[in-house]
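Just one chain follows, in the form predicted on its own, and it is written as structure tokens.
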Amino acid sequence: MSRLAALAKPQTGYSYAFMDAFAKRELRRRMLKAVAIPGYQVPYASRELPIARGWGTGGLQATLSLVGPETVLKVIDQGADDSVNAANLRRFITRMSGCQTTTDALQATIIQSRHRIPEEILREGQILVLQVPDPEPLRAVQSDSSACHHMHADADYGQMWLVLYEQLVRYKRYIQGASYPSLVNGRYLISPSPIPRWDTPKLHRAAHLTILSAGREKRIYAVPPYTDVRPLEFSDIPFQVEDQRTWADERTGARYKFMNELPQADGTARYELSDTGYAEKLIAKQRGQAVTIGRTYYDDEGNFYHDGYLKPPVIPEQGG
């Protein structure tokens, strides 16, 4: 008689990457389906995690459904490579698939990232995965999600255009900040994750993949790359991202680049790049090390480089 033991198949630990093949392949037709749909929220079976549900579950499952042994891999949290959920999901990430990793946007072939897109602009061929805590832009106006189906389904984005009509009426600009709503393709509207104003304009035409993932609400979407993506706005009150123009790093002294404030006891504010990885290069450039930087989306005047050419600076004019 067979024993059970002799039956069983040896132990290996975790499955490569962490989840199961099935799971990794439930997510990549997924994937698929959201590029063939630019925009459009697909739904999957979102899998339990060592880590809660919020805190990037969507995003680390992607990333687990595409990394491989080849993979370079860049992860940070609002710029930082070094914040403690950055650090915490590359480790796992490296643990469980054997990946290299990196602080270079440039050198990285994915990029998960919470709340930023880098400020180098990335090529073809790589793939930023973006974590996202609500993917419904229509949430604040229609609160039922069936309704919302409905609403993208017949492209009816009025209320939306209605807010930021209010917005205007009011505060004479649009106050909306992190999660721009933007529309992909012409089509359908979505919730860009939460990154900052400054950060929208990145989505355009961009030559690399974007896949936004949310795993607490099990909706996963994309805009592949040369996608038309056009934040909301009125023709005669054009978009404008974050009034930043007198801001300047205190360890480089670059501007024109998304920047945190630092408030001081003394009531002034100091200010430092948002994206550490590009900081820590031009640091290194400064000490005449050899380093590699790439074009910014926006360069030292203001003026955002896309699609193989500048535009006007969509920053506000002095006095806007």
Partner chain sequence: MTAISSPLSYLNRVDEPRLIGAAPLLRVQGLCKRYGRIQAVQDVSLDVYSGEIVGIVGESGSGKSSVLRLLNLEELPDEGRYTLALPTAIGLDGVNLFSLDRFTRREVQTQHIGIVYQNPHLGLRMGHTSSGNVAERLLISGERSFHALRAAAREALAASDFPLDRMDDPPRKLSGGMQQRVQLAKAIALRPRLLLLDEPTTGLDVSVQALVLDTLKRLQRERRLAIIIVSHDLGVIRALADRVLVMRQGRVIEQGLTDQVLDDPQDAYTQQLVHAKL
The other form holds:
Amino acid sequence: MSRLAALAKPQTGYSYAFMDAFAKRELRRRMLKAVAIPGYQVPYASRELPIARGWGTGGLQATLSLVGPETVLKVIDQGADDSVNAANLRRFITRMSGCQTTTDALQATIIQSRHRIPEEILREGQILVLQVPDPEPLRAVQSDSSACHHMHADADYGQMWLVLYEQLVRYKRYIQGASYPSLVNGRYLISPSPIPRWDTPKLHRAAHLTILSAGREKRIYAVPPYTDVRPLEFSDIPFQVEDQRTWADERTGARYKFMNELPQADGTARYELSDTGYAEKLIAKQRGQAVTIGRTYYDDEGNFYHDGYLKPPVIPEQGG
Amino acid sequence: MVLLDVVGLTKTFTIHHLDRHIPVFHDLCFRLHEGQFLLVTGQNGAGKSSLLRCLYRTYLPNDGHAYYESRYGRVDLARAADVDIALLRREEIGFVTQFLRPRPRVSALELVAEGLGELGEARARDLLDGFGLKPELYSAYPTTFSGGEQQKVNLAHALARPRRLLLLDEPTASLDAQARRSLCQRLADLKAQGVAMIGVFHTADEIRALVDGEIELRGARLGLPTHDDETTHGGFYVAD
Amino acid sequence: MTAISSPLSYLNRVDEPRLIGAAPLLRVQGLCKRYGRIQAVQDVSLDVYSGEIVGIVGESGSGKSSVLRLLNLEELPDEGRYTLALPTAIGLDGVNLFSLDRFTRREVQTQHIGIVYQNPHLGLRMGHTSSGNVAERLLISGERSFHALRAAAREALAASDFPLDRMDDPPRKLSGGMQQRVQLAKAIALRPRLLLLDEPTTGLDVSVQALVLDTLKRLQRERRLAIIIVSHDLGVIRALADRVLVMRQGRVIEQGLTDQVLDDPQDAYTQQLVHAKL
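Since the structure above is the form predicted on its own, I would like to see how the form predicted in complex with its partner chain looks, so please show that one next.
What follows is the whole complex; the chain from before opens it.
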């Protein structure tokens, strides 16, 4: 038992928030540079962490560099606060930093996320840290990374446009589902993590700061508050978000929020809100509990919260 | 007006690998006015075609001058820049031979009317009809034509464009009688309009009426002019 | 004995252009390019006017393709000036294109110069649609309307005599002649003033070759393009070019009107070349 107790004793011998001060300082400097050049991929020395590369080490390093005792942290994975990966990351960060946690997007000061941006509108001062598997939007068309650097330097994105052209010719619509290539501040093309198309417009002129960090690829980039982020779209074929107008959350009846589809044995499907923190609050409210539900990016008619560039959802045009 | 003033024109072929020089003509001089017809005669190999080609710059003269009064100004055909010669070939100087180099998928009518603008087709029909090409061939491709038919298309093509100087290299050879008469009539019309011509003809009988002067080439040396009194020929003279 | 000009003097025997009023579209002076110990291009100068087709002939290694790469701004020379008489608004009057920064150079290359390579793999994305290959140039130049792109791709392909029902087939599924038409459509999509052709019909069947040449000739007439065609095939040059330059060991050893160079070649090497081919 004494040996077990020895193994289970509180962690000591680590710096605050696991990473040493120099590493955190480097990361913070890289983040400042990324904020200064919106959308530009800043290389950084990705550290070893006690989780494997590819499991969110990029986001984790960014969060560990930013976290403090006063931080209120929310960690989500595919919209869920309770998935294994999110839970592990949350526990690790709290243990290493003593910060508080929440599942409420409105309460959080730092939100580390994989694949989703919460449904409630984030405000100034909040930081969204997105875990990025592949930061290079040009990778699909150019395998040589130094050639990609040249293309970014020249703003030579013709090939990406060509990809969209080919999609329209072959499928009559943009088929890119997640990581929809978007132009930041009219200059750098980014791959906005693999967030669904639904979440892409949320980056445009957002009040919060978004940090995108790829641990394996050692690149960090940012969308500063109130920065233009526009998906590539032809002037006559508008970018569209996923059409889920007929889908309603089975527990709350909520609509026009991003849904998970749960296929059933009989061939039908049930739908549930992808954003579990938001779903919890809706359920609590329906039970008469006192909760504050923030304004959402998409209202209950599916209209986006600001004029932005997004047209109201329509069925994708056939033809063209 | 003097259109062409040839002074001391000399052509010698140099064949490097044989280290041989083959003189064709030497120190050739003559003068041609607008609307004049100069007949070039001589034995086979005397350099008749070579003279025409030197004036058209298919051959590069070695020495001498061929001053030509173009609409853009006076120019020496023997040494004018290639682009200037190309311009004159497009607009002022025509070379008429019996040989056609047809292009695929271009019909006889299109070929003749090419670049002539709106009236081109009517003009082309008129010319092809004059040379006796069967109307059913107008929209066919000359690549498939017989030699005689190709030649008619070629003559129509060469004569359809407005020219100020025509170089005629045996255009009547192997033509049938009707086409021959039509060609001569056509040349007479052009001459009346002021077009100057220098011609080599296998049989000169049919164009004899058009001829204002004649030079005979004798291989490497200018032959004696058949008419050496320039006053009787409206300012046209041949001199050595 | 008659006075015979020495073999080299004919290069100086021709005057400066005097009749042709316009300035040349393209002017290259003193082009030199060395690869390691090989002097690939040595003091090449060239003027090309709008509506003109100029051929460059020579054997392999004569430097003709190097000249074309330099003219396409794919490479920079060791020495030389290169100007294009583009519309004044573009602001490149008299500017040596070799001195431009990489970004502007690429813009000039995309907007004002079209090129067709012998090997379609060099000029085309074989897996994309043919129309996409053509549209790419317009995309790079900033066209953002899908329907405008479709229309422009269709127009350029039609102008290249490409069958429109196959416009969305990938080039890898097309015949060699068709691939060259896609390259040509891509090259002319932005209506450049200058078109560069690097052995465009080499490797094609003779009949297909004739059709491609016919298309080129028609385009040159309709669009008043200045075309420079590099070929070792004198038949192609004779069929297409108004003027021709003969290159050997990086130098221009003879130039003139095509029929003159081919029928009355002055230089010993040109005579060999012409007699070997005809």
